[in-house]
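The data below hold one chain only, encoded as structure tokens and taken in the form predicted alone.
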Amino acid sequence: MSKVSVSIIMGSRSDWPTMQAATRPLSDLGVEFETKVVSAHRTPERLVQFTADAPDRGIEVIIAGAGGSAHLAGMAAAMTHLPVIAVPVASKHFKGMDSLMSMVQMPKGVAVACQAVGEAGAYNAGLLAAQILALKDDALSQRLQVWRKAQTDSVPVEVE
């Protein structure tokens, strides 16, 4: 059984149809993850045990989505000495920048790996998890050159 090494966090489960993009990477890589709502503002009891419990679970990277305010993934860095990857997710009246301000401004001591707001964000997070974990998995670390290549080669030179 391959354990989980990633936790794709997120404050709502409004926030799955973006988060959801984490986990393609992620899954065309082999790296086995698990999803969860958390919220730092409706169940922070939850949030407190989630972090204290991560690592002794075998979690070594944390991916946390949040709109709005958006303080799940500042939260989540500021209770474990894991990496700590935030998307910020679109709202409804500020189209993310709210969550995006929220995400980045993240006091000195307190770091968070903030990636774009969206889907193309949350896309990222999943291939930094992935790219952080390939640091000491040599055979993740293959799988990602050869899904880089991949890639680089799916791209056409000329425009038909």
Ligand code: RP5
Contents of the next structure:
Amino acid sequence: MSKVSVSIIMGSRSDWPTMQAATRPLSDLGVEFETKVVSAHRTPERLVQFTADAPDRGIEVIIAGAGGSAHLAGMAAAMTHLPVIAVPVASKHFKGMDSLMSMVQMPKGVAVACQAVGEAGAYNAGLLAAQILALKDDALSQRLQVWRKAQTDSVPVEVE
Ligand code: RP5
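Condition change, the form predicted alone to the form predicted in complex with ligand RP5:
Full complex below, order starting with the chain above.
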């Protein structure tokens, strides 16, 4: 059985349509992941428990998506040494600018790898998680390089 090494957490089930994009590169590259709703504001105890347990459960990279006053990634990063990749989810009132600013403006000493707002950011979060894991997984590194070449080859030169 393959080991789940990436945990995708999100502040609400309403984030799932965006965060689902993070699963695509992971699935395509054969990286096992889990998905959970963990809210910094609504379920703070769950977040504490999650970050405490994650390393023992074999989690190596955390992807955290949230919208609005988006503290999830920063708080997760504050409580674990694991790398945390942040995905600002587009919000109702400010189109994700609030999510982006909440996630990207971390104080010195606690790092999160903040991605673009929305689906592209979620997709790239999955890709970056795979790239981190590939540093110590030669087979995954090979699959990533093949994937990158296929992407490059798929871009046409001509417009029409
Ligand atoms: C955040 O509040 C969530 O990450 C979500 O993006 C936003 C709205 O949540 P819901 O009210 O839709 O549950 O915590």
